[in-house]
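There is one chain below, alone, in structure tokens, taken in the form predicted alone.
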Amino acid sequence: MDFSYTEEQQDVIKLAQQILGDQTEPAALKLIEEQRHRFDEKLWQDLAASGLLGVALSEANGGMAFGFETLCLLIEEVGRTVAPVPVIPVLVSALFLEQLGGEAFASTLADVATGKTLLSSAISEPGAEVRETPTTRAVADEEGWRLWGTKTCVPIAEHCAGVLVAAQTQGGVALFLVDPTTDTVTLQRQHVTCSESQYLMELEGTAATLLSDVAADVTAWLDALTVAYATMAVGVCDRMMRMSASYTSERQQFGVPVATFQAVGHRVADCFIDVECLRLVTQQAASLIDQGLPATDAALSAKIWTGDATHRVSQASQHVHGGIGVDRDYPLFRYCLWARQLELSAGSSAEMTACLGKRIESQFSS
């Protein structure tokens, strides 16, 4: 498989690095973190003005039509800067709204590309694993579909025009779009590790628009979100690893840089191995999704690596930094918090390993 980037992808990376790098200095991030919502609206509008919010959308909807794989490159750069912008919930949701909703949502998608409208996805339920059949119910009546159930950790739900929700129907699991601002939706702010705005969302007979009742579409949506979180973890872990290498090259003990100590060098080298392995499995999964090929096994593998790599790289980075690693005036703590958040987002390594094991067992037993 050829993992080299196209010229367009290289341009997207450079543009993202320029915009994100200019506005994610520690002082700027600290100001955003003091606000109620961890959302830099100016940075979001700058990304919109550059066209990056529409990187995966079709040209008809104001996008660049570069697809999911290129979107992941933008997400990786957001992870590398821990920029306070909701690229995963908004842009992945928009991509699937375009794929499944078609022209009916053209105006909404155009507003996403220009930064006027936000979307999100709800994939978690209380006490349930992400890949389990949802307990949220969908019932059809004379007026359409209505949903009952509870979703947890729904990003930026209070600010969204729509949330993609999986629910159980009589015919199986289907994907719906709901308006979180209606009277039949109750939102409660939740406190999460990375300080992102996430909500408990209760649906009580909420009107919903059916996007797809095909199981493969729901699975593809989950796979894309899973890989998006893994991609962000690549950026977070890569930055932690490089920050550790830089610090240990400058910090001296007994008159020499601590990077020259064999134990320290080995810890940072192990981080490099973890980051590159995570990058490769994630790129493979993103490539499969981009081509419309079955990607569930690859997505699960990427998330397994995400949970393990984020934990090991974060721990090693704190170890080689010593006490300064937890100082909130030093940037490493933000990456460690996001590493922990990404470790569990869309399912833990243990959960994904069990799911992958069941899939392998079913393939051999069939």
Given for the second form:
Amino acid sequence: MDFSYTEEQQDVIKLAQQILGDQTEPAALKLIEEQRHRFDEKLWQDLAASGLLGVALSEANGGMAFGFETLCLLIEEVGRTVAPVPVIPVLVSALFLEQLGGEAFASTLADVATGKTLLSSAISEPGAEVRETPTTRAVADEEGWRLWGTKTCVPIAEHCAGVLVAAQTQGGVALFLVDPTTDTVTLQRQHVTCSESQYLMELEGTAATLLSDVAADVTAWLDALTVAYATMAVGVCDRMMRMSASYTSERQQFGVPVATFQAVGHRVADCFIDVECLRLVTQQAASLIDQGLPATDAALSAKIWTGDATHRVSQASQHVHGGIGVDRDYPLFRYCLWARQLELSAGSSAEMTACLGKRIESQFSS
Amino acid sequence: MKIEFTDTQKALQTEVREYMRDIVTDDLREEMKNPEYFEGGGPVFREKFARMGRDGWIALSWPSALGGREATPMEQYIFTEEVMASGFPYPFLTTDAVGPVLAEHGSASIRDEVVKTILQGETVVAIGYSEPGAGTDLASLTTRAKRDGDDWVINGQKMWTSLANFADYIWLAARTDPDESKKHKGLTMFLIPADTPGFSHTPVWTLGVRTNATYYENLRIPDRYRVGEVNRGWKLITGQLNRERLSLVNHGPVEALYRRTAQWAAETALSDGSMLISRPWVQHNLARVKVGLDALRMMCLKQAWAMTEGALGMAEASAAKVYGTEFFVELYRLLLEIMGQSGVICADSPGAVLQGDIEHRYRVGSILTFGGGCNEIQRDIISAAGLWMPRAER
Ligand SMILES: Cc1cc2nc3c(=O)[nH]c(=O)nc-3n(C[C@H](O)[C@H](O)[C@H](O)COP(=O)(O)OP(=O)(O)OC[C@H]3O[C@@H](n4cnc5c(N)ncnc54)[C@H](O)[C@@H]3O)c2cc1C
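Just the form predicted alone so far, so send over the form predicted in complex with its partner chain.
In what comes next, the whole complex appears, and the chain from above leads the way.
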């Protein structure tokens, strides 16, 4: 049993904090948010130059091969700074492209590590549950696989060289790679709460590369994305809680800091407990994924904690801040918007609870 | 990060689990059905506890100088979890809170007379802190000890002195300096043999368990029953409370309740022939319990690990106490909802589910949210020690 970070993990945290911290001052974020896309190209290149984009990729593909758990540490820092960089869609997708696609994608992956290429994953469909078999269909003909269906809220699709997509084949669910720039793909920009560029993606006979037709691989891909979102939520929530603690320690009403009112102190203490729980279940899930062990229950648990904690910590933080907390000139609002986004990404608490409940049923039914 | 037990830790877990099967026998279960003996004290309990002493379990985490096995906090946690899950009313406060304090601070005669018998499983100590007027604000206690030659004369009343009806000693906090401004600095600890004249008790029946009011009337004991320095008792009290906190929110026993309930729901047919566990609302409750348990387990393991590393944070310890105790109550509720109407049938009545265990647990659930340092105090600690928020004067 060991809860400590390895030396290389500590280095990754330090490096990430240094690079992200320098470039996520409110003024810098504001400038980026005036662009059409909430994406900081320079910051992305700095992350590439530092090697962090390859943190989990194999050395053959220009990475550091530190594994999923260490990738999560980078993701947590991105959450803590709400940095405008799409680490989850790009880096988690890259991991699966590497694991399932093999050498055919070596140059794509090397380009991901150097910041030249972006990837994404499409996990939601309008009108389908995240963990149910997708309605998107895949059909094979002499020329290969073609996909029909609609995915929603696909991050950064317009800028990607490839998007990972799950679809139903005759033999069951499978994972594919599609090129979103081909003319059988229609992308419509969606404005979403966190203001990341996301897309409604329609596939109409889109040529696709089969990555895996093993259902367990599709589940592992979903699990990893789920835990990545949970990890980002750890950073987001931790920061909201700390902003609440420091703001209420300064802000005076009735001649005293508002933090000295026990009701206020306790509301923030409850955030501390939520963040602690969220962090621990997320670490558990990340550690299982890292070791290649079954992680679906743990991932669902982490997502349920994400849904609950993001909502509670965000509302408590807004509440104890009063008006300033919702003012777009004060930095809290970005965290609240991301909290909301993460709460509903990759499955809500209610949906994941139903999903976990079904699994418990089968575990106990002989 | 590696969040699995080592092979040695797993082996210890199995060893304790198997050992406890021979301890928690049918005759012990039968004896514990008597509410007087629910928390131990009956002849079968005495016999089993002494056996655990003989087999070296009580000394598990004690220093080797005292014949202990010097287990790490992680190993001690594993032991505690298995013992609690077994249902044996093991007197942890005697063996792991008061015992080591006596060994460190007790007089030579206490060490010979009491510490030895604690390790042999022959002695149970009750905790005499709370009073009718002193609960959360414990340092306001007024039970008075006055020096008289080589003796001390003690007068006062304690409240909620659990186990005092069968304990061999009372670990008593008394005021030795009447100066009110000295509050925390005027307290001294004593170990009172329960057969000392002037000691008496009356039962207090609570929602779920029996406890006692205890009385000290011109009770006279020699100075060798004083533990630690005069007026320096507060440190011994708080040191003991810290040891207690993690074992309060142990994950093992509630995990067992979850599994038993899920198993029961999977085996219980409804009138249409389907199993109770097939119902979405049942699955929902089980999933909520599971998710809460996942966090509890990780919190407990992380703390046991942090204690082993000598790096337990105050805020994290308080967070676990608040989370664990409040989650317990929620867990009982969620599991009892699955049983529905049967959730109110008590042990030994026809139709009781899982021997009425959770029906009873629900009735004792609140004790941990106000006891062991009430949760408001713990939240104060979290915001001050964990988040550096200023506190109001008190
Ligand atoms: C079954 C049972 C067994 C027990 N066993 C023992 C035992 O063996 N030995 C022993 O010494 N004691 C024992 N206790 C006593 C237990 O430790 C006390 O109940 C506990 O310390 C709380 O004290 P109180 O009951 O006087 O509540 P109070 O101190 O009166 O507190 C009541 C409530 O007031 C609020 N409150 C108090 N202080 C604050 C604050 N600073 N900020 C905000 N809110 C506050 C909290 O909501 C608290 O729950 C036992 C109690 C029970 C019920």
